[in-house]
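The chain below stands alone, shown as structure tokens; this is the form predicted on its own.
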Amino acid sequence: MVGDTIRDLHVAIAGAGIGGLALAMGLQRKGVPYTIYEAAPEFSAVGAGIGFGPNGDLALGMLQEGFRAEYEKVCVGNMPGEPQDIYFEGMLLQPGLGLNEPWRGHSAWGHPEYVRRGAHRQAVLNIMTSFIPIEKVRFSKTLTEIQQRPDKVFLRFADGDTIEASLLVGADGIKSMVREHVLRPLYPSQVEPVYADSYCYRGVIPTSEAREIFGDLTNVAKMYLGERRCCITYLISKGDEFNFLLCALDDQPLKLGNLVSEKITHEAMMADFDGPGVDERFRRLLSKAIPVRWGFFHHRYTSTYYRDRVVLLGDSAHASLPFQAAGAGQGLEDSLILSNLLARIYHATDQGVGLAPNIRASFTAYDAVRRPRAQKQLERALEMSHMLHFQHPDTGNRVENVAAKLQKGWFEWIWFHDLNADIESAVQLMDKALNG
């Protein structure tokens, strides 16, 4: 039986994705008891390339001081000899790619203090799990029911197993069962992720194959902008592999419905990038993708990240469109703040104090610090989608207009945020809630 004093604190984490693992890393380092419950039979990565931005890199280093050294061994930026402070260079999807346009050479965005880093998601996962004792993880645990009592949380799984915990952290992804528990009673319309009327095809190929198509354009990360279609490319796997997404707005908004992905024919996939407005090189690239449409979903509105002893983190809380490559970084910030608050509870001097007011105060502080910032990132990612697909009223169908907008401080508030100040603010809010 789980008690309800500080000495009895035990955290249940639903989901072993990037967010859940990051929280576990933080709790492990600070000595807070936890168990991860993962539906899959083993650690597994969905997707290929991943990057966190300077804020995410910093958060991971603060969560586990040994992470950064290992990450440096697997990450890659632009090719050696190319500028590493370029986040992406904007070009055209249409024939010619804009190579002869007057803006060519001036259409990149980044920051002098930005250093491009990206890696294969599986490599990042391997590093994160190296800091987590395997006995702290239980696999093949599909969560089916959550019951809250005044003094604990009961979790039931598909295999019939039932466990008790002091609190539950939902890091179970965009189609989160924990999100439904948190929001259904008061905000039922906010439970389901919203289809953003867009989808992508994605793939990873050897960089040597990519160079056969794009030549030295593979050396620097690119966003190729177009009318209702775009392409995003960058290097992973120490530069040996080339990650790409070919994205399109959906002419039939309800086609994907609540499905995250759907298999289609190769011919249907190729037809999405047919026509005179697309350079032939992109059709050559698309032919190397698996014919699966990956729908883009996001959580447009979220009125709270917690309900009593259950709290949301990462994509469960604020799933975002990928066009700022900042969603994972926001989940890492969640984990940093929440792990610090839970550690403050667990290491309190009086171990006999009841957990309920401490949990309530920590979740209130976490929600106040994290939700506005994550929501702003989500909204800006949607605006980025409008720009890349030439649907934004301010930038229209001009690459130079998009680049000019993104070069004027668009990313600085994400990348160079003061995370120590956020921790301090959250701790102060928690203490105020407990003592006020």
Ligand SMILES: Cc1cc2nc3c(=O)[nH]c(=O)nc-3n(C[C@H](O)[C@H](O)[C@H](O)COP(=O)(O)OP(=O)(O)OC[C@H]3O[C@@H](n4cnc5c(N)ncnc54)[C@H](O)[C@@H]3O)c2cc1C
Contents of the next structure:
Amino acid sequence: MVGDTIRDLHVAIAGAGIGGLALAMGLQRKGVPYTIYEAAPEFSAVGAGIGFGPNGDLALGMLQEGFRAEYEKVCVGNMPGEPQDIYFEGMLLQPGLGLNEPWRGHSAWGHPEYVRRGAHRQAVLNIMTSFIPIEKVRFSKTLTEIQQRPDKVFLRFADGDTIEASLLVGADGIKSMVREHVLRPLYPSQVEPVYADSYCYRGVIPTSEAREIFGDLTNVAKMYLGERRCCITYLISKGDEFNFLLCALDDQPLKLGNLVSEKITHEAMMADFDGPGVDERFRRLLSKAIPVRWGFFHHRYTSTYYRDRVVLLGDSAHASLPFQAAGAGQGLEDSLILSNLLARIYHATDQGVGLAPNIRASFTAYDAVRRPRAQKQLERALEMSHMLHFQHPDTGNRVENVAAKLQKGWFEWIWFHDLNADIESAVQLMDKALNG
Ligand SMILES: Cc1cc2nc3c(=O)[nH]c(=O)nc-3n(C[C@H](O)[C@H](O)[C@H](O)COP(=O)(O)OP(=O)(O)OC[C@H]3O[C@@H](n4cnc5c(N)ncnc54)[C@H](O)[C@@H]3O)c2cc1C
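Follow the form predicted on its own with the form predicted together with this ligand, if you could.
Every chain and every other molecule in the complex is listed next, the one we just looked at coming first.
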């Protein structure tokens, strides 16, 4: 039986993806008791490459001091000798790639203070989990039922096990059951992620193989833009591997429906990038992808991230399209803010105070600070999709227009955000909610 004073605080986290692990890293460092419940039988990284942007890198370093040094050992930017302040260089998907266009050499976006970093997801996961004692993680625990009681949350798992906790953090990803619990009563139309009428094929190949197709173009991360199709490439694994995504707007949106992924034949995949508008090199690259269509889904709007003692974090709160490579970074920011607020509760001088008002105040503050920023990221990611697929009214089908828009401060608000100020605002809001 869990008590309900500050000294009894125990945080249940559903999901051991990047979001749940980041929160655990923060709580571990600050000595707040927690347990992670993960549906899978072990830690697993879905997908290949990931980069967090300067804001995400900063959040990880703030969550656990030792993270950055380990991360530096596995991450890679553009090839050594190439500019590291280029995030992506824009080029064309059509034959010739735009190599002879007048804008060639000026179509990259980044920032003088930006340093490109990306890594293999598995390598990132290995570092994150190294900070979390394994006894704090319960595997093969699929959360199936949540009941809120005045003084606790009651959780039931697929194996019949039940537990009680002071509060629940739903870090259970895009198809979150915790989101259902939080939003169904008041905002039922916001529960389900929405199919963005687009999908991708992805793959990772040795950089040496990619060089046979693209030569030196592999050295710097690229976005190849085109009519309803685009391709994104960048290096991972210390430069030994080449990560690529070939993305498409869906011509038959209703077919993929509510499936996150769909296995198709190699021929159907190849046919998707057939036609004169696509340089032959992309078909060679596509032939190396896994013939699975990964649908892009997002949460268009979310009116609240919490209900009573249950709160959302990461993709369960704000699943986004991947075109700004900033979704996980927002989950890291969630974790930074929430871990600071929960630590402030746990380390209060008077340990006998009731938890209920503290939890309410912390969730109100978390929601107020995090939700507008994550929502903005999500909306900009959709706009970015329109630009890359030549559907944006401002930029049309011109790489130079897209580059110009992205060069004018498009990313700065995400990358160079003051996270300390966010922690401070959240703490002030929490104190105000508690003390009036
Ligand atoms: C193609 C692509 C490329 C991307 N690239 C980038 C990038 O470069 N940079 C970036 O910042 N973001 C990127 N993103 C976004 C990023 O991958 C996600 O935002 C991030 O992985 C979400 O992490 P999460 O922990 O919130 O959710 P998830 O990673 O989905 O983790 C959820 C966890 O919860 C578990 N779970 C689910 N249901 C239950 C349950 N009922 N009970 C218990 N456990 C449960 C799952 O098994 C899983 O382990 C990309 C996304 C895509 C699709």
